[in-house]
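The form predicted on its own is given below as one chain in structure tokens.
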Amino acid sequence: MDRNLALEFVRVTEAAAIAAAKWMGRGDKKAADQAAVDAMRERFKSVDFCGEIIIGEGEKDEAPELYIGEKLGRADCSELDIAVDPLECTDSVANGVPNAMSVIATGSRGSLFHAPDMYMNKIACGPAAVGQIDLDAPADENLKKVAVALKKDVSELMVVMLDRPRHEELKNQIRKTGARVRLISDGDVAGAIAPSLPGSGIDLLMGIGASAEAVLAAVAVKALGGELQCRLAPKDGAQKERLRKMGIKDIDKKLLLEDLAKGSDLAFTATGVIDGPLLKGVRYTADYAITHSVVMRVRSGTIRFIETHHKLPAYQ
């Protein structure tokens, strides 16, 4: 992907998060989301490119922007893979709480895997645990490789995962080993990227998350050098069936970095709505609404942290 086309699509991330922030801690998620989704959808039409949303906010029935098989851009030029939330985390812009942001991830046509509308079981490390993590080994074992290969102990690592019924288990066995949980009530693309992001004082995300929220992060993960492994959790027949019809015959098959994001003509982008492990959110003064937002092309391993002051009162 061309590096400038990667940083054009900072300013889409950019409107998305502003108009979503305006929603912050006002109670109503649905609004905060069709703000990031609007304005997502406005800004790229100021983007001189063409692509496909392959993981949207569902499908052509289901959502009138940003909809899985959208058409974006040009036509006459080679097509891109498209992967966005426009709103990361909802409820934690409609309750005030920490960790929201506005995500794309990008790649070269049939690089990003077209991850169904399901749960995912996943597993993360940063670059130094790299091949010490294993999906299908028990928690402990998982937790005792990864200690050595960081030379912390059992007991100082932290372990990130959704607040869910679901993990009750997963979390008992994760604080039996003496190690630390740390739950988050949503957002687990940052509860991804965070163990390969020096400082976050994150090492492992465990648990159940959505798919696409997955192949978003995985851009990422590989732009910093770190590992995920995942599995679809299809709940029910009807699942396993759509999964089939998609052409998904392998349904255990462990996914990795390189299933859910092919090659390296691949880039990430986001900004921060709230605070969170990666990004600082939106913040304003008098004069302006000020964003943070970072880029990761995977091809040359740049990161690019990007503090953009926007003039008001353009944005409000």
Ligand code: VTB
The other form holds:
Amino acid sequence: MDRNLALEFVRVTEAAAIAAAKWMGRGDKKAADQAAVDAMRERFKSVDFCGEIIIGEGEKDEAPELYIGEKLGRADCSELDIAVDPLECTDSVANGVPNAMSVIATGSRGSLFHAPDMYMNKIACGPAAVGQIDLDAPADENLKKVAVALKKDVSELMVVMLDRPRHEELKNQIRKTGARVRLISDGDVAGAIAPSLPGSGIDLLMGIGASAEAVLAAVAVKALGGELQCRLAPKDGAQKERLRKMGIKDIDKKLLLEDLAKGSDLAFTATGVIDGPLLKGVRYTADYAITHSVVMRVRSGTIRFIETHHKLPAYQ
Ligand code: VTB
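Next up, the form predicted in complex with the named molecule. The previous block was the form predicted on its own.
And the full complex, kicking off with our chain again.
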């Protein structure tokens, strides 16, 4: 029987999301992250699988749990590349603002790009605009082409980007075309996926974000039929040297979906912590914690949205 492990991983992201949600708006991002990491690590034990973390909480010496290179599951095999972000948007949870979620992406061994801890320049669009974006083209050219593909006026386009001083110039270039910009405080995993979601109100993601987030988003964008292009953006010589040591020869390569997440044996599981374009956050009733999750599988193209009512006080 063909097994959809990503469906089993929902219980893992659900547990992490619920654990993190307890810290929502309490101003403590470290505690929120730790709660998500602990819950994810613990819940992984209940799933029968084997794999190795290639994107996680950091290098072994700085992250005791879910570190890069950590083997998860059965010890006798290693079938999966695992990319995790137990809590994408720790700051958002601390401040109670949108976009936080718990994410797991998997692929067969060797399929996921070993993303170093540094920035990438990114552009993403949804299925209707595939083939129309180019990371190397000026913003106005990308916007004109996407507008034609989406049968919209440029002024109707909405571009999402992280609200960072480094985006000042790009933001102005976009505004000059008449297109609109939605600034987000964090969460460019959800931001990169949003253009591929009908009804998100977002047509493009542009700008610089973290490279681990690019790999996580790539799996979902692939499942949804959109496009994501990235390029590593090392900030100094030391980061370039690190890339060389990692065996990345062509630092300037434009990374396409196939470079970030190879093949079709890929899956994406996420549970919302705070509302975002992809998922609603955790809600509480007197008796239940309610979670919203998504499971996407590239091979079949199946997208499942799962609402789960967790009887309390099971998670308290
Ligand atoms: C983004 C965002 C993340 O890191 O990738 C960002 O999606 C990039 O780093 O939620 P800066 O904060 O330095 O801009 C996060 O904000 C945190 O991982």
